[in-house]
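Have a look below at one chain only, the form predicted on its own, in structure tokens format.
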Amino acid sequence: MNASLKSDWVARSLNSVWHPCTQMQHHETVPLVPVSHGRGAWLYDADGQRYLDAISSWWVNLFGHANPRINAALKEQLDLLEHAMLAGFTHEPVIALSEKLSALTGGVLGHCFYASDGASATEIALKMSFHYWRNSGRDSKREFVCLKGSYHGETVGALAVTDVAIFRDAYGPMLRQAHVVTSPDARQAQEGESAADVARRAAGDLEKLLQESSESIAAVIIEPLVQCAAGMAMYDPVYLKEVRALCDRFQVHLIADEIAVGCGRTGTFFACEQASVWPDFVCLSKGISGGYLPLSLVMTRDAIYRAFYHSDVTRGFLHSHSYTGNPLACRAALATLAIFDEDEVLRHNRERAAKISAALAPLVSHPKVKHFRNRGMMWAFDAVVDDPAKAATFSRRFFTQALQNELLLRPIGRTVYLMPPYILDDEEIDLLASRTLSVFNQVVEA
């Protein structure tokens, strides 16, 4: 594909497409990459230039682009059923997926409700919790609690439990106010404190709130182990244990937003497994379809499901999306789960993560790096940038420099993070680590 056609794609996109999470004027200086195709861990632009997809295309791609097994499953499904509404109908892919996911929780979370994106899953969980308490005769329980720095999506309900100013401030007048409690972010450790100490201190803040207001609180929503949009804030699993115990004690639901951290990202399929607890609701999206098709879902307990099971229509959960439980998306998810089983992905990821951590070792002691951290197949570190003007442009400058080094890396502020697909070989690991270091040096020294 020649350069003129590449430029044509860029110009046409900038003239007609409103790109997400983007100040469009920045594309006057920040390159827009016209992607032609993907293979494995790599994306290719219209000129054949390749980029190692080190953030899994916004954290969704688990087993590489154009994965042969997921491709085959989707091609087979295309000849059977592309879509049917799930109200009054059902189909084998959605049944099988629901059964397999429930089995992964040991049957604790036995019912799945489907949507297409993470924010919609958050909305569903919030509405289910609210409606459950109403159906149970406790109408006063209608408020929600989230963590400082939390992010749960950008629809109106999800924004109400999001505490990232750049996302929610413009829409504040539209939102219900949530209670915001201390984050267990291990970076907040004071001298002599461990990550577990920070987690227990944060749990103490939640306990005070619940002591005062539990009669009006429906649920606490958290991202287990890693608050992604807060700059990959990682914390000790003891926080999950403490919060589960507090929710039980004060009769408040626990919603686990595993949209980004589920599907093996933290080292276990569900992040909550690392604390040996199960929430009342789990939200999944992103990696559940292997990065192929829009799919999200909420898993919940039988006791919550039974509170809606009634002859009175108004007691039902009257929520719907046109593409709820889409057969193609569910089939992609089933193929994704099959790869987890057949390839022993979680075990191999532990070995792969150790290699990546070893390759990234030069960054741990880098004088311009602080808070280097890792959880499963997620890595992050914070850049030390003293010049405020350079700090403000760090992310864009890093992104641009990374593209010139065949890397797709998109920092959050001054936090550089890596969330690669689960297929990197030794050569790709070495390339990722060495070039991340090189790009970082170029940007912080500029």
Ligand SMILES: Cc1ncc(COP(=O)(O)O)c(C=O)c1O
The other form holds:
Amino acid sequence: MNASLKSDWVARSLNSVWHPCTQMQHHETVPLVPVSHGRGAWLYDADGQRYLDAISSWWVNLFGHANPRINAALKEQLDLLEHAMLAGFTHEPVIALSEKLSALTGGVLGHCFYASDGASATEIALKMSFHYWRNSGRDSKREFVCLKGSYHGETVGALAVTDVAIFRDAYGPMLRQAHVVTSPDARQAQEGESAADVARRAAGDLEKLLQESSESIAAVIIEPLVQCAAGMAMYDPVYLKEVRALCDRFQVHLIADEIAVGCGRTGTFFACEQASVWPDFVCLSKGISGGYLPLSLVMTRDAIYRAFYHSDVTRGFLHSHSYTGNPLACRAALATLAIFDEDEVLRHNRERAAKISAALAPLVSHPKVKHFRNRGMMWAFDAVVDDPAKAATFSRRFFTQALQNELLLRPIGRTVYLMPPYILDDEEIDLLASRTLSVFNQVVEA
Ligand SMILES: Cc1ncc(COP(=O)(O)O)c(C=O)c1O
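Moving on from the form predicted on its own, please list the structure of the form predicted in complex with the ligand.
Zooming out: every chain and molecule, the one shown earlier first.
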């Protein structure tokens, strides 16, 4: 593809596509990359320039681009059934996927409800919890609790339990008010405090709220172990144990939004496993379809499912989306889960993560790095940038510099993070680590 075609794509895109999560004017200085194809961990632009996709294209692409096994499964499914509505119909991919996911929870979360995007899964979990209490004759329980810095998506219901000012503030008057409680973010540790101490302190704040208001609270929604969009705020698993105990004690649902942290990202398939607790609802999306097709789902306990099972139609969960349980998306998810089993991905990721951590060691002691942290296949650190003007543009400058060094990295504010696909080989690990360090040096020294 020649350079004029590349600039043609950029011009046409800027003319006709409204890109997500973007102040479009920034594209006057920040490059727009016209991607032509992907292979493994790499994306290739229209003139053959390559970029190591170190954030798995917004955390979805677990086993690389154009994965031969997922491709083959989809091609086969395409010739069988591309789509059928799920109300009144069912099909093998959605059945097999629901059974498989339920088995991964040991049958604790026995039913799966499907949608397409993460935000829809959040909305479904909130609505199910609300409706459960109504069906149970406790319709005073209508409110929701989220964590400071929480992110659960950007549709109006999901935004109501999202506490990230830049996404939320413009729409504040449209949104339902949620209770926002202290985050267990381990970076808040005071002198002599451990991450577990911070987590217990944060749980104390939730306990106080529930003591006062549990009669009006339906559910607490959390991102287990890592609050991703808040800037990869990592916390101690004891928080999950404490929250589970509080939710039991005060009869409040626990919704685990594992949209970003699920599917092995934190080291276990579900992040909640690291605290040996099961929530009442788990939301999954992103990596579940291997980054192939939009798919989200909410898993829930059978006791909750049964509260909707009735001769009265209005007690049913009448929510739907046109593409609910799309067979191609479910097939991509089944192929993704098969790779987890066949390749013992969680075990190999432990080895891979140890190598990545070792390769990133020079950043741990870097004078301009604060709070270097890691959980499973996620790494993050905060850049120390004293000049406020430079701090404000850090993310964009880093993104641009990274592209020039064959890396796709897109910091959140001053937090640089890596969430690579689970397929990096030793050479790619070395390249990723050494280029991240050199891009960081170029940006903080500029
Ligand atoms: C934890 C979490 N929940 C929900 C969402 C929303 O997912 P989607 O962007 O697919 O609507 C995201 C997306 O980043 C997320 O990280």
